[in-house]
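Below you'll find only one chain, the form predicted on its own, shown as structure tokens.
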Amino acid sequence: MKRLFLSITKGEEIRFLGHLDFLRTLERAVLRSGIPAAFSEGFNPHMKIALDAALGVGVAADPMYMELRLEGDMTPEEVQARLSPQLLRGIRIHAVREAAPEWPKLINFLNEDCYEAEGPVTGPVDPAEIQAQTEAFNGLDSFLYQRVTPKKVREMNVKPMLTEPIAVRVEGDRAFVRFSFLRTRTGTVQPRDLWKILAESFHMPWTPGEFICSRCGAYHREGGLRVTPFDEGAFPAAEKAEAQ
């Protein structure tokens, strides 16, 4: 059974398509293309297709990574050529790569997400004050935040989850924040959390909850270095064994 990794886009046109609907959309495109996708066994077989993460509703992504297993033999170039015409507007294939059986699943390999959030400016903009508040947040060693939901209150330390200093800019009547989060097995801070923290605790000129967000990168980060599943040497042990 052949494994393929695909680098795709979830674009602006389908930003508000939920995770399961997006996955079903991809499954239907694969079926229309005639690609020999593999299915699970049993009374209710499912296509062996998976995304690298479940994005929240309203989050676009470029790139997003997808794994597809094939029953038949087909080259990555043939898969891209046959699948591309079947995709909706807003979904585009950047590249397709054959994955070795021993390579980890994408959801286990990727551990860092980079985002850009943007929303309307709702008050006076003082560039010096925005810079000072950004530096104040970046200079903290820790920041405890309580995420309140109908079922529970969860306290988390935001700063260890951020891999780099955040960057804030204002262009016209729009504010933009760029940041990177680590993925953890116990969960992580969400873009909406950071947007709210900056508005409420650091007096940024926007309203909590009034923003859209795009994921602009997903990586495996280790020792200060980051790679994507399409970088040469991304899976060094497996690639070395394959070459021998």
Contents of the next structure:
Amino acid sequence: MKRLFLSITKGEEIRFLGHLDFLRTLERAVLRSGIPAAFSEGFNPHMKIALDAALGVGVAADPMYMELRLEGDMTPEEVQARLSPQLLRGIRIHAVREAAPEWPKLINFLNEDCYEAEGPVTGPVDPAEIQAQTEAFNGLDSFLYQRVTPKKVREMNVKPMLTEPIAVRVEGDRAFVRFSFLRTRTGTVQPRDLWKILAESFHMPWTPGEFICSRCGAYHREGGLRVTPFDEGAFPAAEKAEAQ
Amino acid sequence: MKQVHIDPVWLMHIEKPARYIGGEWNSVVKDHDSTDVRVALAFPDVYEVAMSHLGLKIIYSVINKRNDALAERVYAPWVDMEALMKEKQIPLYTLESRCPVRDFDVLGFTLPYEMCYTNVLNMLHLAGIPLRAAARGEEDPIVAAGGPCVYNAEPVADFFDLFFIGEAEESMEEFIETYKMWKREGRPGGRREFLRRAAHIRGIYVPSLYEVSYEDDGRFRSIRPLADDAPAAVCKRIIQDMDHVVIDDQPILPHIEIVHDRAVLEMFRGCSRGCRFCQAGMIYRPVREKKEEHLQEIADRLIRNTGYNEISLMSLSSADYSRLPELVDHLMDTFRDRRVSVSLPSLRVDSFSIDIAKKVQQVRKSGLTLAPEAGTQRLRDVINKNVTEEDIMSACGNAFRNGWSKVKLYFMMGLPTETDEDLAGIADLAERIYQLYHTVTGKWGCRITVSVASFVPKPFTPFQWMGQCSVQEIERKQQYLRSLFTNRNIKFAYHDAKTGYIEAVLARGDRRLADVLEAVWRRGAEYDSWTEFFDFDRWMDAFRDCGLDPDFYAARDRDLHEAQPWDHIQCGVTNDFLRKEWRLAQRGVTTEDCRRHPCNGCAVCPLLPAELIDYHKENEGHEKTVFVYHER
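With the form predicted on its own already on screen, would you show the form predicted in complex with its partner chain?
Full complex below, order starting with the chain above.
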């Protein structure tokens, strides 16, 4: 069974599709394209297709990584050529590559997500103040945040989950924050949490909850270095074995 | 073209924002500035319901296949989106281009059920279009409607400029030609002149060209054309040749899961079984099938154009398609390797249907739904259901032998001549089916759901003259029936009697109800077909405000020769035939299906004129003798 990795976009036009809706849209495009996708066995066969993360409603992504298994043979070039004309506005294919059977699943391989959050500014904007608050936040070793949901209150230290200093900028009446989160198995801080923290505790000129978010990168981060599933040598052990 | 601005940040607080963004696969975006006729097609319910409607998809295709016209979609925003639109002053807009609905030439609604009327008013209001047709100016779009409710559109007549009666594939083309000519001529005479011209198109009803009068006691007296050239009676349009009509073989794929999320293959139109409670069975006559080979081609195109993994064989009574076994075999052969399943939404209550169901559900035996409609043979004969106890038991026996263990049974209560004995028959029948499962399989544990709706008399049916059972009586019947269900494996569900009552008022209402509709909408009514929003007291207050008695419309037994608000609309079936059927119903005498039996004189074939198309082998090559039944 052939295994393919695809680098695609979940663009602005379809940011409001939830994970399952986006996946269904891709499945139907694959079916229309005539690509020999593989299916699971059983009463209710499912296409063997997976995305690198379950992004929420409202989150765009460029790139988004996708795995597709084929039951018949087809080159990555032909897959791209057949699938591209069947995609909705907002979905584009950057690249397709064949994946070795022993390569990990994308969801297990990737451990860092970079985002840009965007929202309307409220009140007067003082660039020096924004700069000072950003530095203050970046300079902290730890920041304890309580996430309150109807069911429970959860306390977490936000700082270890951030892999890089955050960057804030204001253009016209919109504010933008770039940040990178580590993926952990124990649940992680969400973009909305950071947006809220910055508004409430660091006096940033925006309102909690009033933002949209785009993922602008997903990486395997190790020793401070970032690799994507499309970088040469991304899967060193496996690729070395292949070369031999 | 103007476009509304929606900051995506606003949509983050809205439930299922994908309802409002457009851009779905197969949706059609055209240039507004270079297109002659721009139509916004509206459905007065939420996205998931609206996107499942076949009629709207067909009209969307008919219009968008033309070079000189475009059609875009607009659905009722859910209440959270409505609040946002009001707060941010976003006018109602179409999904394809985000163009305000008010800027279109035509706004065409589908009216699928009466309880959506308040949503129509709400959408007009959100669009910034005056509610009443009489208040609209030259800048406003022509507001039109089609769908089953237009057969008696009088309660909403004041809100619309015109109605399409019947199947609109062809009349829509004529309408667009007429509009284009009028626009090119520089819109002579304004919208009034356009409406006068539109009234010349067969099947188009322009209510403002008619005058209504009432008797002193409040009963409807007459409806007459005000202009010489408006027809005294508007006859429905039908498509005679179902194999050469525009079909929607590129249906729009919804962004989110919708009610019917599958490819739909329409096999035929019309149903001549003649169930006396059923409006669809009367207004969509005669039966006209598509050829089996043609259906196979369409099915293949549908799947190739969508990527759906399920195709539903749709018609009023799917099991009646004359070549169903062959069609199902061919589709299953074609699609087996492509992992596309075939489904049948409406099954007849007989063993043949189960054999077909068995074929299409080879692996998973999901539930089986049957509609005996009444609990005793006597009452089934009254409503002309033409289903015997033996049919029901043999269908269920066949189903149980083949692995089904879940059965859903649909019934109605409040039918004419109904007694408590007939209600007890429902519980009795369910219990016997439960026992049958044990006899057939040797096991217990069959799960049965009995769902009982309250009957609403509809225009153009033999029951159009009868008074509806009161809300109190329906509620008593519900409680009585509930007391009869003691078996834990049989679940009993029933519909809200009060919704059925308001539906009955609107179904057989007249133009005076426009005031009630506006009053109840002003009091906050919308989404009345959703139980969580329906507020009966609000409706009763609105009736009181307007000085109208709802019982007068719903509960009153009408004289068999009394004038009705829908007398000027012709669906082909005559009042003489309906009166005959009403009398036969009283005596419990059944009428056979004219499809494979002699004509019953309903008049639809000779009057329209039209021809029954049935590809059953025995029927081929024979010309059917038809007649019009006249009362002496």
